[in-house]
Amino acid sequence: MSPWRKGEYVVAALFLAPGLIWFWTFALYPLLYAFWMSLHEWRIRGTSEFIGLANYARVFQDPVNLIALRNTVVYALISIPGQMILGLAIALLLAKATRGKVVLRLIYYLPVICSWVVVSLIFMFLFNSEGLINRFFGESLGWVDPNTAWLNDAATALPVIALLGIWKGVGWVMIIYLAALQGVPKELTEAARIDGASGFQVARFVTIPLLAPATLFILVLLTIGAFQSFIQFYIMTGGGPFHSTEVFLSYMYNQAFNFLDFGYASAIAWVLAGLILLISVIQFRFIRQTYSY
């Protein structure tokens, strides 16, 4: 090997080293260590006992995990379609807008850059029994009981948190679709209009199919985000009432930091990771088969 070639490898290694060190230290090592913990009856003090896959068997036998799975799926089924439909609709409207594009994009994107803690507190203020929602829709319009405790009712707490997820995520979906719309060939949409297609037909049969890669990207990331939701659930309800808003990460957090059962919490985390991986693979295969062009 020539000295010049060796020098190139040394330079490449120097550039890669910080990223690799960060990845091994803060991503791969904690991941593997959590798997090691999941195989033990983990004790903070003293020697931990190796128990094999007992924590994983406990995950599948624990009824609260089944409730957390149901709540997570319901949250995903409400928030993901809501974000995607509204985000796509706003993107299509903004793509045709001639004035105020920048201001409207900023308004819709503002919730995305706000902290989950801040937006959760805002929604708690809006939906408490004396909040603006009860005052406006209850006392002024008479549409709901003005004393409704939205976040303390098992029937309404989860939909309210899903509504927060939609409101916060629409701006991000809009930005991705706006970027994807730049890549849709104008010749195709103009040809469809010349053939007599209406605006809805152009969007349905030309634009939306061409946005399939962006749709796949958004769907996979929103699904991962939905299954990793934690802050809004922990702040707004803490998993209650009666586990009606319990999700995987809130239950894992309680097991780890309230009951100090780190081995079981690590097993929940690994099962959740496997579930997200499985769903992502299914989504990739389904959409690729549906939109292959």
Contents of the next structure:
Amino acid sequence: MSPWRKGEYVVAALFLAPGLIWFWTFALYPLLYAFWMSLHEWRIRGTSEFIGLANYARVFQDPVNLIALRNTVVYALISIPGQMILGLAIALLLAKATRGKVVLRLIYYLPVICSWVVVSLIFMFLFNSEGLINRFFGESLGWVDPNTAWLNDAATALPVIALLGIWKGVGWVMIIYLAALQGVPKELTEAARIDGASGFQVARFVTIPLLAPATLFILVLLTIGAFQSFIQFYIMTGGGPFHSTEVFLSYMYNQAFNFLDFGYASAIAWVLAGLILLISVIQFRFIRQTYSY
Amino acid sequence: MPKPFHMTLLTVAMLAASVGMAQTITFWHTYSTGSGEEQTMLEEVIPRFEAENPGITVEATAFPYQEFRQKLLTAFAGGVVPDLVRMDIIWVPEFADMGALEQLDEYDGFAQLQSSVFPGILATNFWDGHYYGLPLDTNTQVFLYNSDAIDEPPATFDEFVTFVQEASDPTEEVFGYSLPGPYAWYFLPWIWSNGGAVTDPDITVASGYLNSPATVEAVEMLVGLYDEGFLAPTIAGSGLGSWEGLGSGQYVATQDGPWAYPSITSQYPDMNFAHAPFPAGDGGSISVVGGEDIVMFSDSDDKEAAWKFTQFLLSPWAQMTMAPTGQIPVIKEALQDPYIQEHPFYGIYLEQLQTAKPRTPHPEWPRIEGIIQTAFQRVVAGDASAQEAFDRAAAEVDALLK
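Switch from the form predicted alone to the form predicted together with the partner chain and print that structure.
Following is the full complex, with the preceding chain placed first.
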């Protein structure tokens, strides 16, 4: 006989039901429905024509998707290391700080809880050609051309958006590392100290290697986040000028809601999901091998 | 039969009758809530219609323009639509093509309304052999300038180039002209005035039109002036907005629709600015038609009442009541109205409207617009020559028109 009696199954089912129903209705069902849509020339009313994998063929032929991939990778390569290095540095410093810990933590964490819409608008004002950045670094210091239209030039728009990504994400990285630092055994750092290691050496050879699981967790989530970034791109540049800051979701959004091409947009979403899954699997494999202790 | 039952029957019958009589039509629009548009509609136009048509109630709801198209699409997809909508003229073919709109040309009195309105804007309601709406208000863009800085506005493209070069002072960041943004709505008048086009007249092909020498030359003129520092960075979507730039004296001239006047004068009451027709190129002085059409959704369950309200909105009284709020009337009769004749600048808008052209009336317009704006932005950014960018755009639009 099973260790559980019948009544316990019922109770368990009752506890699970709300979560499961929520998941089926708002995650699984839309996911599968989007796949169904991606196989059609979708019309918002009336009969949609079944076209098989034609939308997927389009995803791989459309040059804009390649631009979106390139932009996403550039965005990830700037914003992820930026967030991780700064976040780790702040966490290490804050862990040692004796005074003002709470206030500093709050200050670094503030951008994380701010709405993307709000921070995007702030950055737009800062980086407008009439904005504060040009006034200060251009007119006062003379470091940049005071008429630089940051967000209207392909070469500067993407780094500016990545900068916003770093600023907004650092606090989150810091919090995760702060939590992970609680798990680093004091005996190990003290032993290293006694052996004559400097503060930097302790961090480099003891603390940071022990933070590897947290690092992996942060890396995977930040990568997923970078591939799913949307609001900052949509608000600050709308993917323009001429697709130079287009990312998958801004392109998908335009296809779906401006051009009503829901079938094609769903196909983009599914390809993106596959891509994220692939990258996450690779990251887990690769980092598990490198940092096993 | 016992009495109470009779009473019940009677009550039910009366209820049914009153329900049948009280008709409510829902009317969605984007009349601005800040200016007098919505107020005049709610406090003057609708009450008078309801008084003249007892039993019909009009429930009007305002939406911000930016959200409106999506709101309508969602409503249509969900099957819960309003009866009447005042929508941007450029959306009508798209919604008609989806089967969302009621075909109006067989309704009683349509022919009469059809002959009473300006044909240019009426044409924006025509799709696939039928009319799916009627014009409600119209507008276009004209040349706006700081009349303290200019004596005589430029009348031709040559005069425009000379004027922009002379009026600009790049060292002081004064720009002779501001194209308000890198959008089709703003640069199409320059292409058309130079004799260029987006497609052939039958909207079957873009190659040979969107990349014609006349189109390319117009784009090169604007971008050339911008590269030399004579045009404001608004052409690239940056810098001070065109109204702020004009008001603060940083821009000497710009272009916009009739809504610019009340906004600029309220923000910069000391500024003197004036209206003029667009400078004329080889194609004439040609601006772009804007405005709104009134359409009935085919899902409406009160078509008769909705049609009555549509006819009322096109009556001379309703059209002239809305005119002072900036809604330029669409009925030919309005041209003789003293209010229009004495208005400080409607005359110039109406004159410009005689030759103004609509943006390509095609269900794929949102995509076409995206393609030509991308082409324009690439030229502004120096990413491609005007010829390269518009050759590529023409090929892409060709594919959509097939």
